[in-house]
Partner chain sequence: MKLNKRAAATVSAVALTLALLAGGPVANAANQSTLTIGSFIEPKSWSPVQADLGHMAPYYQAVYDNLITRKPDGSYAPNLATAFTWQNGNTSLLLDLKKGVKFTDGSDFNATVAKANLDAFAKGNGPYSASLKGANVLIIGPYQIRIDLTYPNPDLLYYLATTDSYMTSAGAIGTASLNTKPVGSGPYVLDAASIPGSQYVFTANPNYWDKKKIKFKKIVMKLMTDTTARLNALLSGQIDATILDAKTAATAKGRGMTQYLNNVDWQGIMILDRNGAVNKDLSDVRVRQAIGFSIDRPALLKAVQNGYGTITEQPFGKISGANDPALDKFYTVDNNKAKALLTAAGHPDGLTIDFPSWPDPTMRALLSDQLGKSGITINWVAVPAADYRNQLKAKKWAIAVYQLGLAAQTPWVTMNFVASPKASWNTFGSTDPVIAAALDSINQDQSAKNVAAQSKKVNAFLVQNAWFLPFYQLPQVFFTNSHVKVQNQPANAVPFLYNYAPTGK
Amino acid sequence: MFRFIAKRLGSGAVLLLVISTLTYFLLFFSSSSVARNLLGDTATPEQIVAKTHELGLDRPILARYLEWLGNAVHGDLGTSWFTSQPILEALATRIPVTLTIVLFAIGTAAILATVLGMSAAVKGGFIDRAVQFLAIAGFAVPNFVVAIIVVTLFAINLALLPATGWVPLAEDPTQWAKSLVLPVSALVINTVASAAQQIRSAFKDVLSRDWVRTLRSRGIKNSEILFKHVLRSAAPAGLTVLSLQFVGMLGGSVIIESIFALPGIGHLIVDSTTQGDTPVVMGVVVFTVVVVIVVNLAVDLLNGWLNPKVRV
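May I have the structure for this one chain, in the form predicted alone?
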């Protein structure tokens, strides 16, 4: 087990190094106008040259990258060129917002997708056709369209929930919960249908196996077979799908946070990319890759616990 975890973490470290390197060098081509963005259109050529030298943008790209990498290894991701705020401090204030939305969304989607997938596989009929239709609709309709629809319906027309904004949990738990409903719903609606379709397929595959018929022939209750045996055998496929959905939600949070005016990392990456704030962009990239590595490792461990064959 420890060898498996060490191997996974090692491959994750290599992945983090490769992605951060590629990102840094790609950002190099968009950093030429940073000094002008900082100083404004009225800045003189001399001021732009001086600011470029101050930021170190006139140094060789390899030297700049190696300096950033050395600092990052020691936990220093630098400071924002535009706000002078340390990157770790900026992330610390925004990560909880994004993770709260995504975790609530993936948890809700997992429960609903499991219930719908199991029902479609066991009952068939209308539920099965509805899940397959919703899966196609979920792929066809982008999450920002869903977000606009739920805002129009529940915030503007019915005035039941706030359309935008974020209230910290410590400040007002009730308003915090209300500010979560619409963004979480927008992510869940797009996710649950496709995940339910995958879980349905996994359940139908397990239900068709010989050992399930053997359990039924022994007189074991159908509920016990479904929840104790079939669910455990089909769970790895569902976990894999949900892990991919979780990563997709992190990307989708960029649009969702912009629509609902939420102070998360999605809003941060949009602003920093537009400005050319390389240190902030690199900080968000590092955080995102680390989350992906942790999620994949957790799914592998859960799959190994649910299915001993995976441990090999």
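Next up, the form predicted in complex with its partner chain, please; the one we just looked at was the form predicted alone.
What follows is just the one chain, with no partners and no other molecules.
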């Protein structure tokens, strides 16, 4: 087990190095004039040259990258060119927002998808058709449309929940919970749609196995078979889908963050990429890659625990 974790962490470190290197050089080739973006329309050419020098952008790209890498290895991700905010500080304020929304969305989706997927596979008939219909409908309706509908209904017309914003848990737990409801709801629909389908298929597949029939023939209670044996065997498929959804949500939550004016990392990455704020982009990329590595490792370990056959 230790060797497995060490191996995965080692490959994760290589992945982190490769992706951060690629990102840095891609930013260099794709970014526009950062100095112009900073100084605006009225800046003179002399000001642009001075600002470019001030930011060190007139130095060779390799020297800049090696300096960034050296600092990053020592935990210094630099400072935003556009807000003067240290990157670690910017991430520290935004990561809890995005992670909370995404974790709640994934958690809610996991419960709903499991219930729906199981029900569809076990009961069949109307429930199965209804789940399949809901899955297709869930795919068809983009989450930003769901977001606008729930805001209009629950925030503007009924005034039950806040239309926008984020309240830290430590500041006001009730307002924190309220600020979560609508963004999480908007993210959950799509996720449930895809995960429920996968779980239904996995369940059906496991239910058709000989060993399930054997368990039934031995008089074991149906609920025990379903929750203790079938669910455990079918879980890896759902876990894989949910882990992919989790990673996708980290980057894809930007639309939801915009609609709900949430200060998360999705918004940060879009703004910084548009402006050419390289230190911020690199900081978010490093964070995202680390999360992806950790999530994949956790899913692998969980799958191994659920199904001993995958412990290779």
